[in-house]
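As a starting point, one isolated chain is supplied in structure tokens, in the form predicted alone.
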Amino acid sequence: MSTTTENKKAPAGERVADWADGRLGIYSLAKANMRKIFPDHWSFMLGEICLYSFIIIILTGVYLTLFFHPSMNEVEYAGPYVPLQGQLMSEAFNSTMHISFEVRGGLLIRQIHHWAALIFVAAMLVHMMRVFFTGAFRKPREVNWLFGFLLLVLGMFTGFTGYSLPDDLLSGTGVRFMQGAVLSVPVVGTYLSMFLFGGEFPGGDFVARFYSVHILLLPGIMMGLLVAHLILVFYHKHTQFAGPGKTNKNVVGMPLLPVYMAKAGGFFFLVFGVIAVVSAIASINPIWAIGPYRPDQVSTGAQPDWYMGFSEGLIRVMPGWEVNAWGHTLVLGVFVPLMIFPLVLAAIAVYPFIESWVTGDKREHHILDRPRNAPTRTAFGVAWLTWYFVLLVGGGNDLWATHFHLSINSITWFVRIAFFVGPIIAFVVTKRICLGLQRRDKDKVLHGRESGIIKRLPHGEFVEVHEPLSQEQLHTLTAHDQYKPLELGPEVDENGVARKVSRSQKLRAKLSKGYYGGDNQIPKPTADEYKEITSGHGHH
């Protein structure tokens, strides 16, 4: 009696995976990365909101491109919206009206696309502030900070080119504003404007040119930066807040598969759902109520999307200074703000390198700072945000005046003064708050947490009972590094010869003292102080 053994075939999915592994090596790649550990903290979800809103922008943008006509050719409107029937408008505006009123789901997709863009830039700004305040930009993540910064800036300009495409009166006013800023550039401003618009404003080409930039150039660059950003997050491992067992050499958290991917997938649909609900409820950019663009008209209360408001505020509050020389006019009232704008952005981009130079710290950092433990950095961040919001008020000075019955001149002068005074006040106040919080942490470590229980001692004194902190809490409050300010050293060397100290070394020493001098950080409690208090010499 003989038996035969049949070779059973592997399932189709497994055979496909084997085929791919033989050519791409996906098994080793998955083994190395699918079990990668990610820490868990609510603030880390800000970056996910950026990613998911960007995906939503891409998906809805692809749908809108099927129906949008990027042309400035003039046509007569014959759609279902009665108030505009018979009016002349560009094909861009006409196709946007067609999307809004005749394409099934078109208006909702338009709203989702616009709201997702607003949320993307907002999430990018908040995400970068989280990275800034916690020091997550330090070595080895300086390059990733630059990638994130470029994503924020490109997102702003992608949004500007996007809301300019419908060629309505509001967006046309914004484009005219930009054209005025371009014209203020000495010598080449006129040539740049003629090149951009294909002739005198508004020309006949800017919608088609903005369209190409909006759907091809900028999203392509952003996609590459996004992929590079995520690769570096994987390569460097994710930062984490201080806690027991957490060091610069490990990550405490959950694996990418299955835990993190399941949570991320659910969060994506949550973000998508919230954006869809907001888009269905809150109308944004109703172009039918604004009308098509005409160069001889300006819409009342014209405002850009919020992320471009500070640039408009710079120009609105700047005095209308002009310099006339050799038959040319230099419009300082526009050109100076136009120069401040990129300088501020450049300062944000290079800050990690400035702080590294000031501190002289070349170590790798994977443990995040609590903002209170870096008071000077935190104060700089709050000062910048204060400056930003002051300029937002300046960018909407007409709306503030009409809604609150104020003088527009008074608002303008307030913004001009607050432009210089506001950040200084914010810097000083924030620094004092951080130092106060450091003192409170030190008191908690040494004396424990206030329990609210009052105890009477045998000799009649009333004291509050303090609860000792857990070892985890003690570690969290004392795990941060405290730098010492750089010293220039003696003025003469061992031979009595005067040492040469460069200006950059003197500047670095002064900045280092400003960051880490005696008045800029509260010394951490020492082990001896803790033992003395807990040994019974203090009240508990």
Contents of the next structure:
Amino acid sequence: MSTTTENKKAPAGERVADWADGRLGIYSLAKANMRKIFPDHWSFMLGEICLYSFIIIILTGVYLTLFFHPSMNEVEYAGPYVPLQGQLMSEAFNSTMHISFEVRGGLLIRQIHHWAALIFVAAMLVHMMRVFFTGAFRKPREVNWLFGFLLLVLGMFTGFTGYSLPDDLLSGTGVRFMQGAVLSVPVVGTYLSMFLFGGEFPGGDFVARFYSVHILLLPGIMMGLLVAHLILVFYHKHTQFAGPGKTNKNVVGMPLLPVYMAKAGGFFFLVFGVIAVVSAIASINPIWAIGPYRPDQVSTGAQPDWYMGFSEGLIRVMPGWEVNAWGHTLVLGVFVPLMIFPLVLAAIAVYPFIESWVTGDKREHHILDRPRNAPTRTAFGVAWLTWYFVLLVGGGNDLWATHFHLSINSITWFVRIAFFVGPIIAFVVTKRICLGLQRRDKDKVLHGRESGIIKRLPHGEFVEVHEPLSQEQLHTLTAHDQYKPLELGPEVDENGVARKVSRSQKLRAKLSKGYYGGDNQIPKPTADEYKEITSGHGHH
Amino acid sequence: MSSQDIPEENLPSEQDAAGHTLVKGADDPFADPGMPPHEHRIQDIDEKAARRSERSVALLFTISMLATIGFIASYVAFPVDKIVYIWPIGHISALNFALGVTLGIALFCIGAGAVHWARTLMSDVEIADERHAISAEPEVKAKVMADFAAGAEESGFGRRKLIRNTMFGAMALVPLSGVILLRDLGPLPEDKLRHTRWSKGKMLVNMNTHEPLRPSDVSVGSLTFVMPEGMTEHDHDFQTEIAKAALMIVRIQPDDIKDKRELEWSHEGIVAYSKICTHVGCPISLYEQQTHHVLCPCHQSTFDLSDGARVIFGPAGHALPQLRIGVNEEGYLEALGDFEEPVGPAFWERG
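Okay, that is the form predicted alone; can I get the form predicted in complex with its partner chain now?
The complete assembly is shown below, putting the previous chain first.
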């Protein structure tokens, strides 16, 4: 080692990096990622909101665990909030009161935690819709789609177990609802309920059990999924919209260092800042106004956090069917909603696999679709959203009734019918709109942009001048792929023997026709069409 | 701003003419023209504008520092129980408001500063990076397949079926231990859901006054919540017991009672029904005295108390269980037994 003088020359930062590289290999890692290119589009920020609100939830959640007592032992309230003094409540509720009224900043952190949770789940849903409507779930990203979907589902349950922890009257009613739903499960319902609650409802265990699920089990799984989700985003490289210079083989944008480091890092602070201000001015889950849980008490207008609203809708509009036979009860009125709940979620989760089966496309897709260019997919997505929002309306049927002076009976019937009809109408309407927009794009490519300039021709006719599009625009509007419908081929082979076509192939051909056949997509303009029109009659 | 001192060659038009060449497809009017030329921002060509941006970013970071100091000051200055009126929000906690707003500003300004810095001063030249296929090259795949075959062969996994099968068996069985351990999460249901604290001779105690009730205490049109005598809110199992035993009594003119059994089980028109909804177990709390309907506020199941508490609206599947009542020698209302059917939500063994 004759390099002591040279070592002195290297700056301290470099020496630390050298040390780390010799042990962790950070230079190779940095070579691949430091200047990694990320494309720019506002909708790519939605996933970042999810990530940042998750981090905020973890940070504030750790703080809350320092003060929260996950115990259902009954104590008499002796804190500063006068209306509840002397009331019996669980230690869980009591410690939440302590956080809200006696710990300086405790209320703020509690509200940030709860607001961030609402935003987290909302951002995940919107982010998922962005991925859905732009077709970003296609190969090679199907697995990442599933990771994201699981994060949404786990996020919902983490939220549910979280807002149940204070053991207040509202959340306790929600837990009772869940217990009633568990009871409806045929054969094992009562066993599940007893095991879940350590005996009869509410017992003295569920807060402690929900606590470990809420702060350890579910967030632990989510953390793992989240890391995997992000590693895959880096590995696949981000998708991009079609445009000049953007191909399926490249990724155009700005480098992680410095632009995205600053933009994404800054965005974390923007999200955190906004949530902090919201928590400063908007109260959320004021448990002191709701009071501690008592199984024989309830308040009107009981609503879960928004992301559980669609399950609430399912249970509210389902007719109260009960089948009694051979000494047993099949509680269809509760069990059917309990089964549809996962089905609603699964419907959107499996869609990418159905589409890839129908298209049979095995290529990688890194260029995003504009929603209009995939009319059937877009229509399916809107139909699903319609389904979801119809159920949300059902979940708030009492609020709709009181706020808009409507009959709760008619709202219930509206939701029952719209549950089946709404998605179909939404599907048809959305598909029409997509096809209309495709036609408009075609017109724009072939005839140019309407300039708004009206010109009078020598013989008196008025025409509007259309400006031809730039080549950038022409390319962008015609860059999308269009599939041809799957052909089954002739029913008999060349020898006149009937070919065996499996039922699944027939279904696939039918679906493919529905996706790409006939009027289900507008053929994009061809170069020949364009040349004929532009060379032919002048200004058009 | 003045553009007098901007060097001529920095202006966008100059750049455009110099650097940009189109890669037009010879024949295809829709061919990809390649990445558009970089458009300069004002900060790229005017050092004064760049310095203004620099000052804006620094200002935002400075505001953030001040806000953090404000946060610490608020933490020290405001008592935790101070309520102030802030228009248009209303009466709110001064400390919560001050801490939240200062923290929000401190965070937001860091974010805004960083984003403004990135947008105005960092290079905004778009760069294209190549993508590589996610799946491996055929040679890589062939190597992996060969390695795997060699490894599998060396382990004898395929050849020594006895080892393979017993290993699968052992691996399949060992998680059972974990499942077995879950058994003591709770007791078996047995007939726990069929019984409540009510039994013959237990007096009906007013939930609010904790006094036993006489028939004369119950007026027509009133709704009274009661619990069995001998229970107090300090019992360690009060919550679990009241979840089943909660009872409501109303008085209806005996002539208005349509259900024959209901009339039989009532006393002078006083009828007692379980307060726990038969849908998913919310307590029923809204009573409409003219129609004798009770409504569960959770999912709007509605029951007609003058007709055996049958369901007239909503998702509940069956009527509320009725408790048979009478009066004891001292003239207090008492139960004549437990509920004849399980209270609360239906379940498989209910029958």
